[in-house]
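Only one chain comes next, encoded as structure tokens, the form predicted on its own.
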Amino acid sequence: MAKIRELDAALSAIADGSKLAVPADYAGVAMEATRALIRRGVRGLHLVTLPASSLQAELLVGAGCVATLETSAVGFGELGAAPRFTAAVLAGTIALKDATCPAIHSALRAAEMGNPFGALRGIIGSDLLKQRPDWKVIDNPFGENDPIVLLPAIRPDVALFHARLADRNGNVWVGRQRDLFTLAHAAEKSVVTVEALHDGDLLADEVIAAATIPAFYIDAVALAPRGAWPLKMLGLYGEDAQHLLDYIALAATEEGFARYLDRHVHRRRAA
């Protein structure tokens, strides 16, 4: 039962500074959880984006809760840009580690493995090695004018994610979202939202723990029904397009981003 806390009790391991990780969209994102971290005021975070992210990042550094963003991508498809994430870049508030998808799987699977940095070829030959003196191009040890790009390792401090469901031992069904298992075994800690507890053992049970991130890789978990909201979490709910779409528009100015918060953030907390 030390593992199932408040939400706020959970999120104390996310502290001033942390290095997070958070997956993206389609994965499972603790949108309540970001939340209360707003409320918290937490600052200065180093943010990696497992690759890619929306209104999750977005919120964070129009908050002002990030120095660094990790990522290979901010917006929201085909609805529109993010807007306080382009101020904030276009500003230079804000210190981006632009990278590719591959390029965050493949740091964050090298810390999930224990070793010091990744490998990778694809991004040989774009400007992004010019933005990126941290990686470093090698020939190949075991073939010849064969180059690749070595990437250090990306050992987060926390990961934060929603999942579907977590039985009361603190292991966390995550289905088939692969993504979630790499940034649980390459934090040092993870936080889990979930949209309900199980009175099982989630690990009894062959099928279903082959999808299941075993208790001693997370931190705590805490009750969040609808966590992700307004983003999806598949097979229970889908995407509020409208609401991102609302933001969007109002989140243009510092003035409207501050009406939002006001109204989905601090409002929110004391419905």
Contents of the next structure:
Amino acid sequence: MAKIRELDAALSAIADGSKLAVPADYAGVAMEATRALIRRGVRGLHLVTLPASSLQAELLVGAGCVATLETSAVGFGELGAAPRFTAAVLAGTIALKDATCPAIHSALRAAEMGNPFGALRGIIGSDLLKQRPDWKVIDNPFGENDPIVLLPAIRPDVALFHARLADRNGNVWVGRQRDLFTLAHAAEKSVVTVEALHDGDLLADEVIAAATIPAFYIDAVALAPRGAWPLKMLGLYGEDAQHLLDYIALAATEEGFARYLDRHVHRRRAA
Amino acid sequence: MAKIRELDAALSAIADGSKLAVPADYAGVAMEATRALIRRGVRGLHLVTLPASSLQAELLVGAGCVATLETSAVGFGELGAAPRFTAAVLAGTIALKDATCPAIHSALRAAEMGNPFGALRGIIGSDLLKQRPDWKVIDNPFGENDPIVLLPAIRPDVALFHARLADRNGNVWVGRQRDLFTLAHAAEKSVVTVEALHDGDLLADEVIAAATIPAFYIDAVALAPRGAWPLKMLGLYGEDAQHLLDYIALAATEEGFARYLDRHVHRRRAA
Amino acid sequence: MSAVEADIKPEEVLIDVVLRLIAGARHVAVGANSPIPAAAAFLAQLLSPEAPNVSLQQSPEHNLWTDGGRELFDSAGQGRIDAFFFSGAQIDGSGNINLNVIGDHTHPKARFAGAYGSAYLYFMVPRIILFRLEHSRRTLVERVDFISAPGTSPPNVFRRGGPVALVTPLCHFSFDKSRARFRLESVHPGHSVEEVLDSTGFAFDLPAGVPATPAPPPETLALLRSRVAPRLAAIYPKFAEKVFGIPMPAGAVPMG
Amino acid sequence: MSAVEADIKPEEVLIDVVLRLIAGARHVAVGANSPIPAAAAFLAQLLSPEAPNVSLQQSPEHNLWTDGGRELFDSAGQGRIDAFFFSGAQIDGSGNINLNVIGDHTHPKARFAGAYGSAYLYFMVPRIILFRLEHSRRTLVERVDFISAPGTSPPNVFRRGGPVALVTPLCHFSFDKSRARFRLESVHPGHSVEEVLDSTGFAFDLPAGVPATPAPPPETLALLRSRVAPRLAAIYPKFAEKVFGIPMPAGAVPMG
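Can I get the form predicted in complex with a further copy of the same chain as well, since the one above is the form predicted on its own?
First the chain shown before, then all remaining chains and molecules of the complex.
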């Protein structure tokens, strides 16, 4: 099957109940795809953020798509807190697996290497450990009385992210966003939206190939110009801070959030 | 101190007894630098190859520079065996730490992440385990009766490799040879020879930056055009197979090897 | 307070304190939502002879990383990051920070974004500088409700870093890790030791004769306002608008 | 033997056997010093409807990897590599291979290059095809002196792959992992079961009526010689000279 598809077709790999891994804002968030998933009504996701998230986790949680959320943080930085995430945690409507950034990196890199676990210094003495019975402390076999945390590998069913370019073979150029390599390697399938299609072979030029994820990791690519909006895309556009501030204010209530969905998700945004 | 130096000055970071890590032939081997190290008479190296080596380990071992060799293989592929490596192992004049390729990758990635060990599937049942008391088998704490090997992190004192380009700040473009990132991250210091100097900032362009090791990992860069010869440099030149065949024949004896050193190492090669 | 001092924003005093705390660092990394540390780090690049590397975790435009977001954590693990910054919904007198919840974790009364990299970087970076823009008994507490990252560790736990200071709009505390206790180093212009004592929920060492925090030198202020502020505005528009009066840019795409 | 068959090189027969063994694979990876597997993989790209991905570990010009040499091992660990190839200084009847030493490891009588990735890939790649160009009692032994990688593992050891076949200039064996034992599948044209028995140092299953290995179809041979041979020459010049008569290129830099 051709790897370049319409957005909804590309997203068919993300079934209800999927373990879905997504990157942080700086790495390229597939927001147009996220809105399409909400329109489709996906349910029961186990959402893993590498390592933190803002509007993507917030909208998916608010729209009831998420059963379990594994994250180091969800928020809008200096712009404010994430209201629907906060409300869901306070109401106990999602299962929250609180993590710390390098733990999610380590667990995904473990999957990338085919290992059953990753290791990580630190954490000991943090109350995070009490909330994560799936994290285990062992005595470093190369030390003496030297406790260290092991984290079970995270193998997502699907990785979903937004990148700048793909070619028609399904090779995807991600530039410096090297975490996306790990996401694609660790996940069984990867679905990618891109700003533009490249008319040639991204692997043909050594300089471009060096930052290109080969097509054999990629299951589907959909064209989505400005597909990270209202989040940023490095070198192309910044985040739409006013939109996010307006969102944060609106989503303070359930109805306000419903109005936001109506306006920006269910009624497709005019370009 | 300026990062761009003369070759001998750049190599001053490699002291007698250093743990020195070097890449495989496909990734860019600093052969001109290796000849300079032999001329200087470096001794007692703990040489780690990521993961295998050919002429570089062979010459360093033959010239008596190596006390300990940690490698997955030393040889010339279809061209033949490595005569001085073979002789040294048979005579017991070097301490050999026999490994398997992904074990060296895992141990260096552990150092890259600041972990005391890496994990690796496989190996169990291999006699390599008997030769490596520093490798430990634990029962996977996330499994049941599931043995898995842990490898102590390898933290080289110095990484030494050859790359295509550096800029005057000391940023180094390595393209697809991503193992070199791990080498530079894992090692305390990195010394790099390059084919050419780039007049500009390699980090200024996103496409180039994506495959550039930032200068803060790099201690010294020396210009060495054709610096991988007689090994290959991707996209620039292939290996000099005839030279290697001649070497293999000559180095069958100690005297032949001494003649080779005289001709190609001590008497500097005319360009 | 002189006329010039009256013109100095509290954030500018804090930036100058942080600038002195990162003196000599080779590589300063700045995490999410940290405009004050970012300002100090940009200033250090302009002012200090070492011209430290500065990496802003969440802004690939403003960092040296080329190996993904993980590179911050990796290079901290390698010992290459000298200084980092954390805040906390709560910070307690033992240097513990709470970025997660108020109340019980299972049934919290309040929820914050999350721990980010604190539970790792707090152990791995030698100089962690804490900052908190609300100095109150609500934020600076005897004991945090949830330890996102602990201030100190038992001797057998691998740790090469931790908190060295806490900076607030009122004062600058140093942290003594052997005693897991803060010490009041200076009180900012316009504030008093009594105000600090009244507003702080944890006990701390109070030396006789606590000095006033010096006002930022005029050249520091000038550089901050002329050259650093525009860089900050691109990353922290809300902060730059509030402190430096730089208007927030209009959204890239209008609300539809 | 017909006139056409007389013209077929033993290596070409082996390449065709390997081609059949990798049928249906999505991704075939080829390690160091493996011209026969590389030839078969290139042929599969031209001939099979699946057109498998082919990655040559040591030749970045001829692989799809963009994450360094480690990507072979990572993608094998992820279950994305379907077929890989190993040889061995010794291969024994239980499928163990020896790439390290003859004699005791501490005081060996002979030394080879080393284990390469065998101690990992032998466990992780579903279809490992063994090949050995010297079929003798010296190379195919009852028990290897040193197990670089074991043919089978106890049931509690994580393993998703292992040897499925052994190809030599005389014959093609399959491997039954449940019994850790080879079985003779076919004998190549010009050779006999007796020759195989005489030359093999290990016991194996010998069915009644072992067929002759079919000669490579003419279209396979034509493609191999016209389109695959030149690609091989760039990577394995010595092999290409010997089998296809393509002269080795002169050294890039003259011996000085």
